[in-house]
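Starting off, we have a lone chain in the form predicted on its own, written out as structure tokens.
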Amino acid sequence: MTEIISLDTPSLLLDYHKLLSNLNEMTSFAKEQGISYRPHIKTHKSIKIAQLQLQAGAVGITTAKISEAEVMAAGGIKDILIAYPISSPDKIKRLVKLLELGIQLKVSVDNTESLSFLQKELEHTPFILEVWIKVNSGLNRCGVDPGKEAVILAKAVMTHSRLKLGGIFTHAGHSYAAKTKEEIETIGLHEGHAVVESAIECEKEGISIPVRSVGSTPTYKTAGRINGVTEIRPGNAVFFDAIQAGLGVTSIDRCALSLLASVVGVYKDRVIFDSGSKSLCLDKGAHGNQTVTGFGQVIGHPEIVIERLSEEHGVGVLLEATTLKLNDKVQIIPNHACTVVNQFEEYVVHDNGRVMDVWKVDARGMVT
């Protein structure tokens, strides 16, 4: 059996047992709470991993873009939420093609104008599209304000014959900028309440909201415990990464994804790896809150901080002497797993350092 140490570099490594452990933690939490689990696949972009999540009990998947949904649909996945606003007529035509394939599709909406665009394109089809209202729980990106604005939009959905309202959801991505576990918990509580209270206000007006969905890896165990929440959508938690460890959400030894890199230079004050910004990416934490030191953590070598990246070089500054020498190989836990995955064609799946399989990153580069 091939050892990962013999692989060429840089290679994207996936620890099979850590993957399953992380996956099972999410599904177990959902089962304990009596709620559904709809993982976001923008982290892994893999049909194989999505299938593992569905086999473990996920009710469907979440994607960021239509192109990701198209790849997953081609892989046999039938229940898909596209958690992104769509109003372009060209993109809506692509939604129709997914409906023609029998996909149980749900699409994000957060303004009345987009409803008109969706209605216009769907009027010439036999389909009724399920839409979910996105509420802003503090990220201040997309989404209506919770409560009254959600009710106004819900009422507007009801006036469109080709649309049906299936749920309300949010994403507390600002939790990545939290400085303490207490702050993460506060954000998670607000996340859950923003969705549930919006749903309650809608139902006071006679508008049923079957699904109340929350996301965000740092907060899902807090938001998912709020009474009235029916679904969680964590993505990054399937792998974890150095940013999650920096936030205190997990520990480095639970991170399933790593990058195999080679030493290409050793100097008195630094070590150079063959993994630069095109492999490790430049993330260091969200919204200016630096949750990590350097651009990835070199496993087993605390004396090294990857201080800077150029496109093909990772520069590791030495805090003290190192045993590494030219052509040695190391594993690096990336800061942000999602962006790193999108740089590679495949995962090398391993069991304790022995190669088990190679899985394709099916939706790599799918950003439309």
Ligand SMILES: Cc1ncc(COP(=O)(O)O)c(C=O)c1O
The other form holds:
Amino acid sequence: MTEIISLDTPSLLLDYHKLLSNLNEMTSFAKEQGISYRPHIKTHKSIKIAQLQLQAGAVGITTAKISEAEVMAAGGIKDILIAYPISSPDKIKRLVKLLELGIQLKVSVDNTESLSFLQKELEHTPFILEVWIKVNSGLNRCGVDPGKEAVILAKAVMTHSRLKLGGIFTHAGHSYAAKTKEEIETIGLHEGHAVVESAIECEKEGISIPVRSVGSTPTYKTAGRINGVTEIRPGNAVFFDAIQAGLGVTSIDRCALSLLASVVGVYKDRVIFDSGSKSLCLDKGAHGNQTVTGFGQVIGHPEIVIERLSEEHGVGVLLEATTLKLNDKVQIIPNHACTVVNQFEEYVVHDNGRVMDVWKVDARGMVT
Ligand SMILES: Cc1ncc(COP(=O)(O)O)c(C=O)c1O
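Okay, that's the form predicted on its own, but what's the structure of the form predicted in complex with the named molecule?
Following is the full complex, with the preceding chain placed first.
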């Protein structure tokens, strides 16, 4: 049986049991709360892992890009939320193709102009598209204000014969800038209330909102407890990473994803790994919130801080003497799992260091 230590480097490693345990944590939470689980697949980009999530009870998946949805649909996944604003006629034609395949599609909306674009393209088809209103719960990216603005948009959706309103959702991505666990909790509470209060306001006006969906890895357990929330959409929690550990959301030993790297240089004050920005990526978390040290954590080597990356080199500065020597291999927990996965063709899936399987990163590079 192949051991991971004999693999070429850099390789993307996935610890099977940690993956299952992380997956179980999300599904158990959803079951306990009596709500649905619709994981964001931007983290793993893998049909195989999406299918494991569905087998564990997920009602469907979330994607950011249409191309990700297309890959997942080709992999047999039927229920997909594209949590991204779509107005361009060319892109809407691609939504229609997904509807033709029988996909139960839902698309984010947050303005009346895009409703008109969607309606116009759909009029040439037999389909009615389900849309979910995105509310801004503090990330200040996309989304209408919760409450009255959501009601105005909900009423506008009702005037479009080719659109049907299926839900209201939000994503508290600003939780990544939180400095304390208490701050994360406050953001999570606000996230849940923003969605539920918007739904209640709509229902007062006679507009039914069946789905009230929240989710980010730091906040889903707080937002998902709010009465009236019906769905969570965590993505990163399937793997976790050094940023999540730095935020206090998890611990490093629960991170399922790591990079196998080799030592290609040893100097008196530093070692060089064969993993630079092409594999470890340059993320250090939310702007202004440095909860991580360096560009990834070298397992079992606290004496090393990966202080600098160039494309193919990771410069590990020595805080103390190291036992590492040329050609030694190490596992590095990346800062941000989602971006690192996008750099690789495949996962080497292992059980305690023994290679079990190789899984494709199917939706790698899907940017459109
Ligand atoms: C709309 C939406 N939902 C859910 C998520 C998942 O967030 P996380 O990876 O923090 O769990 C994201 C992440 O960007 C998102 O944009």
